[in-house]
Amino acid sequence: MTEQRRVAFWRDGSAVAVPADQPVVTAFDQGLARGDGVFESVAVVAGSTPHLDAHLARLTRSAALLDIPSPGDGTWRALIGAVLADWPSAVEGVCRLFLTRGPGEGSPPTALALLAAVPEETLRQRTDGISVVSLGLGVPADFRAGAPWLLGGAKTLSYAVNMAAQRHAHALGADDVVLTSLEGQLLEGPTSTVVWAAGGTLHTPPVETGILAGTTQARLFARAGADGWPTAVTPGTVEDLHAADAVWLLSGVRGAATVHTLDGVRRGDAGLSERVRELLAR
């Protein structure tokens, strides 16, 4: 059976292609050390990236929040290459790309791409749906917005929050969260765009407020506007998502999982999930 772990990282102007348990990152890596530096994650579908050019773009925006400078398209795309070949096409995967500041004192920027397959549990997430609770994350929703060095609306490695907030829900027998703002504005998931349905419109809520800008939200809202549903950009609150027909957390591997149970209180979708996914496959 082909390896489904990959890795490759960018050195002297090419992309190597390394066993998946070599070691490529100096420990005095900033990456590392300090969280230093940002990622996305793409999807493989059929042994291609079809939305790769949405994830590089936001890759871009993301270094320069950080002042790190970017490799270029050309370098991601030399990486993708690498981990993708002879990867089994019938193998849905995910393909992370990580750009650090590298080691620093005028060191280059380290840049890897890491292939696996997609994990069983965010398969079954995406059929099944997931339950979901909603955790504050203390800041004022119109704070971040004007506070660069809080890196709102970069896709950064420090994660920690993110994750032992994902925690704190599986300790409460939920699968993810909500994140919300001190005066209980809806913001999004650790790894997620929150999208919800009400009044015949597709509501998410404002990058203003120093979330993500949501790569599949906006595919899914393009989309929704040129089949004739509505879409808007709307500021919310767990209420309007206890009252919403649907909810769902949208990202770009899971794709759109429906949102059944919001704070032990279970909830249906209005038979809207079918057509937020029919959408997404177009």
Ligand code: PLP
Contents of the next structure:
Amino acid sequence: MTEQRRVAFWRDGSAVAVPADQPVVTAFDQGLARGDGVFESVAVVAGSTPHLDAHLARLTRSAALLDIPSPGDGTWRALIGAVLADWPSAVEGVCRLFLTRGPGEGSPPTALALLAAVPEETLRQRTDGISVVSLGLGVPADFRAGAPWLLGGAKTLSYAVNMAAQRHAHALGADDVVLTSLEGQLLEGPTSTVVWAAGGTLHTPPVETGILAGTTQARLFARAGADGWPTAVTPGTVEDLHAADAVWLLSGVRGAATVHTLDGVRRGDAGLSERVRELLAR
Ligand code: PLP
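I've shown you the form predicted alone. Could you give me the structure of the form predicted together with the named molecule?
Below is the whole assembly, all chains and molecules, this chain first.
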């Protein structure tokens, strides 16, 4: 069986593919020491990356928010080409792009691409839906917009809190999390955007709360709008999700995961998930 993991890194102006278990980063890299870097997770479908442009645009924005020089789209495309070279097209993959500050002291940033098969559990959640718990993030909804040091809107490597929130959910017997602000406003999932359907409209929380601008949510809203399904940016609460016709957590690799249980309460999707998936697949 072909090993389903690939790694490529940027060295002296070109993409170098290496065996997946070969070390490629110095122990002094600031990405490792401090989580000082940014990343993207890009879906690989039928051997290509259909939504890459939106991810590269966000990677460039994230790098600018952290003051890390962006290596440019050409570098990322070369790295992706290197990891995709002999990838079996029948295998759905997730390509992770990492950009760190590097070792510092005048060294260039570190740029890497990793490719692996989408985990079985992710595929199961896409099909079966997810149970979700709401957890507080402890920041006021309007705080991060005026606090650039908190890096709202940047997809940074500092995901330890996001991963801890998911582990907390697992300990409670749930699959995933909806994070809320200090006042109880909806923010996002630790690796996803919250979208709900209510009153014939698709809703998502405002990015001014400091959440990440989701590429999957943007694609869904553009296609829904063109298809006559109104969309809105709406500050909401967990109560709004309980009252909604349907709730999804959206992300590039998992797609639209239907929330079938929220804080222990079962909920339906009014048959809307099929339309959401069809719009995303167009
Ligand atoms: N919000 C956070 C915190 C994320 O990590 C992600 C996914 O990477 C998203 C939202 C959804 O973004 P996208 O749809 O671009 O994958």
